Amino acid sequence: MELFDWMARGGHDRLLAVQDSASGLRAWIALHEVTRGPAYGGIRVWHYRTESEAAMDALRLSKAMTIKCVLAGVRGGGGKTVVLANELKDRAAAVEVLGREIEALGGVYRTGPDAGFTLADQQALARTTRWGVCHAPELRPSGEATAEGALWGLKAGLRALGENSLSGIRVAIQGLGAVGLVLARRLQESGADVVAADTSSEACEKGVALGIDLVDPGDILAQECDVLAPCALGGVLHDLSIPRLHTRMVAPCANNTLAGPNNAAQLDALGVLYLPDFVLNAGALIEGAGHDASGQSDWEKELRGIGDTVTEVIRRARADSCSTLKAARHLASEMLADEKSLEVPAEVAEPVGA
């Protein structure tokens, strides 16, 4: 399918191209919802295989982002940034100029990091804009929101199967970087049995320190478990890594983390249950453009909420007999609709002679 095509179907309102030569800057900026309020989605730098690929993940993420505010009940909409790592030669210049782009944009779109956007390049994006406001300094980091946000959805899904507390609950973490090993840290606390695996050696020396169990990253998906909590990157659960799973319950911290929307109705088939990502791993999004609205910094109780949208997402799809990917899509649509139902038209709105 053409991208306009692709675009027209899926509601965006506008895809941008930045390229500059000398640094090798070669980016998508997807914008996919600006009418409820600014759009919010983070710089993903990532290889891609072809520019068109890139950019139809653009408009993919994008769209998500617009179904997570609206779950999460922020006054915003979906927007998303990748860039091609494989052009890059000036790194730093290149996010300067990515930067400048956002900028230009006047503050319609705001950011933060995603997958492959480090430190250093956040420092380069604040010289060039003022928009990375997704992850303010004065917040904390963006893994113990999304951690503590999670948690509160694990615990309600977990309540959905019959089980009241974490004591005895075994978890296989898959990926321990700053979701992960946070997200490890608090199951521990609350009594689970954590079991988690990366491919980096300093996640899992942070993880011995923590007293976690750790398992080869080829064996995790496969792991006995109660909950399987994917924190890494996605598309890791497809056709072939779905049977081998020996779970109860999937609660993703990772974006994405099905390979395709089937594979939901594949979970159902084997009687495993699936939170939807973008349901579970809202919480920075939450901190994030909550303070950029108002400057709160406390957000314990907008946190909790994601624990009462999985229950509510858990009960549509048991009711409507589908998968939970399928309600947390429809109540987002319903939610969408109501919000325009409720608007009022512009003549009674600003009367004559106003």
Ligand code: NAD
Given for the second form:
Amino acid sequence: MELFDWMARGGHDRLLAVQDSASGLRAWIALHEVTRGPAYGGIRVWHYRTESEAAMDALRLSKAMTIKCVLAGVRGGGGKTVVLANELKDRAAAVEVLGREIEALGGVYRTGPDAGFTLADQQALARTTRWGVCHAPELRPSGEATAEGALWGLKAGLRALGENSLSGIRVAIQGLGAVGLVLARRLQESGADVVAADTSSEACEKGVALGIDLVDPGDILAQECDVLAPCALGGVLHDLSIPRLHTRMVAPCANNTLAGPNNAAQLDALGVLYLPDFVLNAGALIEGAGHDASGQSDWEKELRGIGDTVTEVIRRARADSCSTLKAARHLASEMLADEKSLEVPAEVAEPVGA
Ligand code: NAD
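Show the form predicted together with ligand NAD, please, the one above being the form predicted on its own.
Every chain and every other molecule in the complex is listed next, the one we just looked at coming first.
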């Protein structure tokens, strides 16, 4: 399918190509939805095989951000920037040029860090745009907000399995980074039995300091547990890894945990409850976008809402005999359609003869 047709079908607003020969900047800025408020989405710096692969990644990720915003109750839409890492010559200068382009959009697009976007990049970005808002310095680290939101979702998922307490619940965590380590600590404090793995020795040391049982990274997905929480990379649940799982529920913080569209049904068939990652990991978006809109920094009630969304998604999946992934996507589409139908022009909304 041609690019414009693909964008039209997916309801994409625009795709901007940004380049600067001197710094080696080559980037795509994808804005999926801009009518609900600003488009929110981070900057990913990644190695892509081709420009079109990068463009498609930006488009898909921006659409996923819209779904995340809708389900999280954030008044905004989805955006995403991808920078082709292999083309960069002067990284700081490239990020500054990118910042100027984002600034020129006048706040329609508001951004923050995504995979591969470092602290030094954030500092370079702040030199040329005011719209690097997703992780404002007044807010706590994003990993903490994400872990807290995920915990509410995880508890709601457990309730659907008849478990009303975390005490004695065995949770296997892949990745003890910004999100996974906080999640591990919070779970332990609530009486859960945590086992984890990380490929970095530094992260493992932090896990040991918390008293967490560590296993080899190659063994974490197959752990016998109640909950598996992938908190490292996307695409870890696929045709080969899913049959090796020994868990009752998957509660991912990593984005795009499922490698392909059929993997949700595969988990269902095995009787494993899957909580969609874009519902569970919206905590930092809720806090970042909320702070951007109101200046407020306490979003506990909204983070709890992730639990309510998980409950509703599971209810719908059970009622419609479909996967939780499908149920979550339907719920987001319905919510968007409801909003659009409320936007009836005043002259049409007036009752006839009034
Ligand atoms: P991070 O880089 O701080 O942590 C990731 C950890 O995973 C690292 O410690 C890394 O060593 C480890 N790791 C990498 N490969 C591994 C493997 N094969 N096995 C075990 N461990 C491995 O990242 P983060 O901020 O904690 O984010 C984790 C995931 O959650 C990412 O997929 C991210 O996109 C997603 N996410 C994060 C946030 C946030 O607020 N930080 C928000 C939404 C989604």
